[in-house]
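Only one chain is given next, in structure tokens, and it is the form predicted on its own.
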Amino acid sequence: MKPIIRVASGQGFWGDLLTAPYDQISRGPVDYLVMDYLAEVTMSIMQKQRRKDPKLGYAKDFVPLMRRLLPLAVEKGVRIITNGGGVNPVGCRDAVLSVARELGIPGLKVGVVLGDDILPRLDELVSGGVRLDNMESGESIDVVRGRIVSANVYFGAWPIVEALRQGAHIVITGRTTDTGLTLAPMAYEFGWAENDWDKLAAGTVAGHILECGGQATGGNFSADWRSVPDLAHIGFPIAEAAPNAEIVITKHEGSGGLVSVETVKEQLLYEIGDPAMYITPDCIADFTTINLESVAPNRVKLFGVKGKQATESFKVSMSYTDGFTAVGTLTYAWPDALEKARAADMILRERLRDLGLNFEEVRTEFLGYDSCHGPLAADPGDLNEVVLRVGVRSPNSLAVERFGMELAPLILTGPPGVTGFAGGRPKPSEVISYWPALIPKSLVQPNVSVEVS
């Protein structure tokens, strides 16, 4: 058993920083570097490339990445876990292996989870007496079921162990849990037991720090941000865990961010409902339990975690198609640019008002006075320029072009000092909306596999 191991975050979304998991593997020692690429709109934008080319549904970004990753990742024997894998891991996997083969890489072991898709099994599930009823609202699933696109799964730390054990250098998986990523190498190598509630907590909580990147090391920091040196090369978070579970959150030296209780504190809030309630498929974590202490500069010790036996379910993120939307702007100048935005903004909602178009919202905001704080905005005077940003939703695609076109006419039609129009009309873009539900844990079965280049 190693006396410490070092498990790096390298993405905290698809999207992120793509110099981050170069960095992480480059500037220091790292033993795992774990990339979260998911969220719960990812699998249907996923789901929805796979259905154009079933090669893909996965995180396009993560194969280019490992060129340049695998061969200082193999020099230093840094091992990699990712959810990248989105709706395709084998097909994520194939990618990688592929690319193994190209840089001359023998017998590098990807492995990936399967399992976590339940589409192709929906209709025999809800037939079988399993409800997958929207856990937050507890409307039946009849209300969506044809309109689904995406159902996956939340598995959570163990079948990356499996994949672990199994000799994978790599573990590609499909909708596993943020925390579970950072979880997984620690259970691994430190042999945690599947019930050993505390220590599977204090490695959750490490994963939550880690799931969101440089949020933790002072990026997106709402405290003192002024304080935060050299965002421009923010080094990510890192977790040196040890086996009794006591943890260190750190970053390498001579890195941009800042690691302190509060940076930590601050991404502890993140997506929290009930404190005492973390739910995650490994264990149910206890964050009123979290004993933070700076321990040195940029290392802050996480300890005292307690957690809770683990729920017989797993949660269930599905997506389903919800209409149409589009959204155009107009920027109006000085003088008096507020009140020419809020003229046009009524000219426009009279027009669709007179050609019967009807929309489940029409949204409208006033960037530069009130698209962050909505009513609560306070009287901000003559301002030099305002953008007008109006969003229409309606389940009639064509309603929601027709707003598109009546956009522009304000140019010439309405009040005076207008620009901005460009880029061409708003077009309609499919509304993806999101269902949670709960299934239970014996009806689901995580599948592991190991390739070899």
Second form
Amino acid sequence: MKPIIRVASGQGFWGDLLTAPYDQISRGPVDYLVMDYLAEVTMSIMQKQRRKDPKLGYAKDFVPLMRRLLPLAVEKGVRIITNGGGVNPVGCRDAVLSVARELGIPGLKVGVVLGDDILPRLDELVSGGVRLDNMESGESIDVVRGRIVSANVYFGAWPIVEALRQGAHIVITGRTTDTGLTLAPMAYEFGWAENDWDKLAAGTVAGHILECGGQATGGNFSADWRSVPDLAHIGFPIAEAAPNAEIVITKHEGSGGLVSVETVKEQLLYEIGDPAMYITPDCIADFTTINLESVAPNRVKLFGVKGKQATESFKVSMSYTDGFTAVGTLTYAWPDALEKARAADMILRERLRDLGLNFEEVRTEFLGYDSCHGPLAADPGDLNEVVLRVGVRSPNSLAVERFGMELAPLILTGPPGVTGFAGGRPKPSEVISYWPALIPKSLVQPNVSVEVS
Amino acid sequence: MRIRLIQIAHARSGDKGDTANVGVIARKPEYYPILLKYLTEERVQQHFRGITLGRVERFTLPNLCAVNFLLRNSLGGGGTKSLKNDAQGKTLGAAMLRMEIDIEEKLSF
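Take the protein just shown as the form predicted on its own and give its structure as the form predicted in complex with its partner chain.
Below is the entire complex, every chain and molecule, led by the chain shown above.
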């Protein structure tokens, strides 16, 4: 058994810093590179892409990235784990295998984790008595049944562990938890048992710290952002794990950014609910038992984490179509910038009423004044300029489209000193809403397979 | 004395559907009891009136000298449905730190 393994975060979301994954494997020692690509909305986008072309439905960025990374990753023995397979992990695997063949890399083993996509099974499951009620609102699935676009179960670390046991150098999954990507290599290398709750919780906490990339290493750091050096070359986080589940959070020597107790604390508190009950498919981690200690510059030790037994359910993430929105902006300059923007908003609303257009919501915000802090915003005084931002939402795409045509006329038919309409008319975009539910673990089986280039 | 929360704490916020979470961390361990005493659910609910339409719930993390708040119905529906510029509540941590509090304790900064 290795005395320590280094798990490096390469992406915090689909769209993150493109140089980060290569930096992670080229600028210092790492054993695993983990890349999280999936937000709630991402699966529905991928589902639509696959409907148009059955070969698509995964994070397309991953394939050119592999073209760049693979030679170095193979040379250094770095294994790569990603949930970028989206709704088509097999398509993603095939694309990666052909890249490997083009690059002349024989013997590369690429594993996939399947079985998370339950969209084709929804009718069978619902008629079999699985309720799939919204776990937040309690509403019945019947409310949205005909509008569902994607339905995926969140798997955890264990299917990835199985792929690693089968020798996979690259593991591509569909909907896997962000934390499972980081926990899996630790559980695999150190042989952690499926009921060793404390160790699984420690690896899960490390996964939570790594899952947003640079947000653990000085990015978006509110305590003292000026103190973070060289954000231009920010190093993404690395978890150095020991078999006893003591884990050091760090980054490569010479990279920018900062790893401190404070940067790690901010990330620990990001997007959590009850900290004593951080529920994943693998365990329940108790964030109130986490100990942090600064052991050297840019090295924070994480220890003493306690876990509890995993629940009997998987979370299901479903998405459904939910109407249309459009958002448009106009910029008003001094004098009376805010007063003029408010007047323009009133004129716009009156014209929309005259047209008999009905919206679920019309929302007005003033960028430069209140769009972030709403009624908490301080009196802005005599603003140099302000951006009027108006958004509408309706089940009727034609109403939303017509709203987009009413904004530009304000330039010639409203208050003076207005600009900033270069982008053209706002177009309707379809709303994809999110439906979280639970399903008994016994009804869903992950399916792991490995192919060789 | 009157202080602003930003003097004794830092924060990070994010979203889960239409619920925002705001984690507030004491800048020094001795400030943590002040957070517990003054940053109550009621005080935070009042602070975010007009933004948070649902209930505010507080959780404590003494090990990190931090408190976590859930602000329900705060993001205009959340996800792609929200018409807010800050649909994910990314700036609500800073909105929390604007809070002014009258405290009995004497602090020097």
